[in-house]
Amino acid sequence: MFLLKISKIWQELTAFGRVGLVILLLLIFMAVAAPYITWQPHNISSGPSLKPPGGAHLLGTDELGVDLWSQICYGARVSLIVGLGTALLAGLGGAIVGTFAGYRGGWTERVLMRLIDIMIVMPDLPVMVILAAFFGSSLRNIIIVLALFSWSHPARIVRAQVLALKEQGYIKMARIYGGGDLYIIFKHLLPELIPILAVSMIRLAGMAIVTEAGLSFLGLGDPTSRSWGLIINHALNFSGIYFTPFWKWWLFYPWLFLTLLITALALLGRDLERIADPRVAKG
């Protein structure tokens, strides 16, 4: 059944969506298989410093002689963990808040919506920088901080869907025949919410990956993670990076893989949104 659903989704994807899915799967494979597809350590020197791509160093080395291909493969793990962790925390948290607000209504909805409005208008990046600096730059703390500032968007989307769904005839009939709140939510509402929530979580993942790279670029990322943003930070802090040929591999490759991942998520998310909501295609 699962394979049939995957096959159906593949058939409904456009060419751009399929390209995005293939790129995403390749990057996931690169992250998972990092110990097997890299032949140099990613955290200690294994060759001459600033060696151009070629030979034993596929993408060259940095100023310490650390292999860039290994750093990028292990850095993919960081980006995917941050994206997935933030998407799960913020998506599920936002879904719970949105479902509760939309289904219960009344003062509960008004209070939760005001909280959501405050979170949406709050300047998230400056507060994220302060919180990341205050709580520490571990990967777990970064995911928690990103989730705290991301749950409001899926909450609004889910709440709007719940408001429309709870007026459907079959929902009203289930309530009349004694269906409890939990039964209605898990039996009738969640199956309808999962597709649009999945699209929202893909967008959250892309946002989280970019934000983590930005925090790492500012020096607030996990210094032990070797994330792509941290590689770019080290490259730009190298004196005269733009006046030497070193940028051609030290700066270019982490930027390229970060761009590929974000583009893949954007292409896939756009197609999945069209599949989940046919009105998008008509618009």
Second form
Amino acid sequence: MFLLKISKIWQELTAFGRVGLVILLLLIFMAVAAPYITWQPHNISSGPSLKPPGGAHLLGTDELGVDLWSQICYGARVSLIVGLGTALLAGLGGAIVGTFAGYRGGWTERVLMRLIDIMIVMPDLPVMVILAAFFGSSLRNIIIVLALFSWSHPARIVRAQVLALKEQGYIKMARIYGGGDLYIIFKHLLPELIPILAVSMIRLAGMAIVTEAGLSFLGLGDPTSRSWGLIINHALNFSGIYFTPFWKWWLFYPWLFLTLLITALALLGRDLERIADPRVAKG
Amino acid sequence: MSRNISRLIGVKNISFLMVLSMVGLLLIAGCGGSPETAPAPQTPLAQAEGTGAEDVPRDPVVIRLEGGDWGYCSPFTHYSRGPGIFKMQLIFDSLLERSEDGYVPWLAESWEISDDGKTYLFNLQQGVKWHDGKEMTADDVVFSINYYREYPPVSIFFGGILTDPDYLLEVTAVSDYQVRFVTSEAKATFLPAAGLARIIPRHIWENVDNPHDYLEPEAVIGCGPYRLTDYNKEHGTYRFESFEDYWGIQPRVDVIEFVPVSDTILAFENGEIDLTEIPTDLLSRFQEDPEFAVKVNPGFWGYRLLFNYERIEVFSNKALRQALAYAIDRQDLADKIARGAGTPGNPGILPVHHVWCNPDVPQYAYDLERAKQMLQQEDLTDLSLTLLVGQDREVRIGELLSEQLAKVDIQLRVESVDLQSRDSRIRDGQYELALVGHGGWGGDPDYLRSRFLSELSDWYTGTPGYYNPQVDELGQRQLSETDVNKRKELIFQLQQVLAEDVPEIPLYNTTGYTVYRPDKYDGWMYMFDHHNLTHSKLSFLDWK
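Can you return the structure of this protein in the form predicted in complex with its partner chain rather than the form predicted on its own?
Okay, now the whole complex, with that chain kicking things off.
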């Protein structure tokens, strides 16, 4: 059943979407299997400083002599955890707020919608920089801060969807027959909401990964987490790196993997959006 | 998404964008330029407004250096960092000056110290002119010291003993060219403290009662070799011209200009500025070319590892501190973090380039076996410590230290906070081990006393909880010793004691490289206790 569904989705994907999915799966594999596909330690030096790629060091080493391939594999974990964590947290929170607002209506809706408006117009990056500096830099805090700033988007989408669904005949009928709020939400609304929420969450994941890298790069990430953003941060702090050949591996590879991950998420998200769009689905 | 990343990255380094765009797969378009293809340099200030070239008959020497706002150049309004201090010092002379070898007579042509070391008599140069043509006399010197007591200047050396009324009892003008200072006790640091105080003109400042807000052109009238002819706070530009009636050694550089630059190395290559510091990896680019000369800066900036004796009891165990000194590969730190542009920390605290460094102190060469053995003897296995560090490079130092100490089974957890928090936590003693980096290592060795004296229990400048009677005794004796050679002997002994006792571990001192074009100007020199060529007044004068 599950496999069938997967293969159905696979068939509906465009070529770009398939490439995105494959890349994403590969990167997830890299993160999960990091201990098995690396042969150098990722947190202590294992060779000379700034060795170019080749030999024992597939992608070379950084200035402390730490293997870059290992760092990138383990760093994938950080990026994926941040992406997944933020997407889940913000997606769930947004879904709850959106459903509540759309379903209850009235002043509850008005208050929540104004709150969402405020979150949307608030310049996210400056506030995030302040919050990250204020709460201190740990991975958990970063995820919370990112989620705080990204729940409004799924909330709006979910609310719009709930508003439309609420007027559907079968839902009105269910209520007339005495279906409680929770029953209607879980039985009728949620199944309709999940695909569109999933798409929104993939977008959030992409955004969260880039922002985490950005915060790390600005020196606000968890300095010991060794995420991709932090590798870039260390490389850029190396004075005169563009006058040296070092950027060709130390800066380039983490950037490449970051870009691959974001691109894969974007391609996949675009296709899923097309599949999940209710107008397309129902039409 | 792309908007986010361009904003994020743009903040820090435009050139990063260029790398992104070169590689393709691009999120952002059209920003900045790579180092090789940068936009044309800005027209230097001088060309825009015309230099003093027409006014001076001989070919004038115009030196351009990296700009930036460091405050208005009066002793009360410059910023309290090196670039601000030395710009002010170009205008204002002092009784002594700092050369490559030590203090040299300047406005004071000679001085006598009484036998008890309490009274100083300075004989002043005659015929010294202020920039407005009036003559400088002993009266101005006395006025300057008294004025500083009422209104402390931005930068004052040696903990303000000059402005302490309980220490400096009396300053009097004996004649027009003689000043006498009477102090309550002999202190070796008094001569440099009095000698480096900037002399300000009485006829201007006696009417000023708000020196910190006094920004008139008169505020920058001194008797030094240069006059400030232009200052723009917003652009961070300065222009200094040599003073034609200067009393002393004549300036070799006629005009010094500070111009805004974005990337100093690029600006230097384009000839916009005449001197820059470069990282080790660019050395080969300049070293082989005869057009350039490279100088190795003395290592007077450094990192040290602090022990919190009050919080962690085992730190009072000398064997542990020595074992740590054996287990930390300081050469490795200098090689990896400073890319070789550094000298490993000297256990005697004074860095190897210090004029009074004792080269014969125990060195604690990297020796894991010895460290392990010592730890086992003391039954100090499975130690777990937290190291407080700042950001960026300091995190890297922390990571390397943690890797090194893991080899002797000491768990080191690195805690990184921003620099201000790091400093304030050190000030409050909220740490177990802390990493701190700062300059001033080349200064008067009296800091060996103020840092380790048991009575001084300030967290920021001292070492609370550390007590060594020998250090206390030698520290006090060297301070009251006014005979230079005897004092040097005491400082050597003090270094020996400190190296043996390891009250803290100096990790490494950064040296770094400065490159300039000798054909354009080759008079650059260091001061004996400072690491920057452009901060030395003598660099611009005809000093031999």
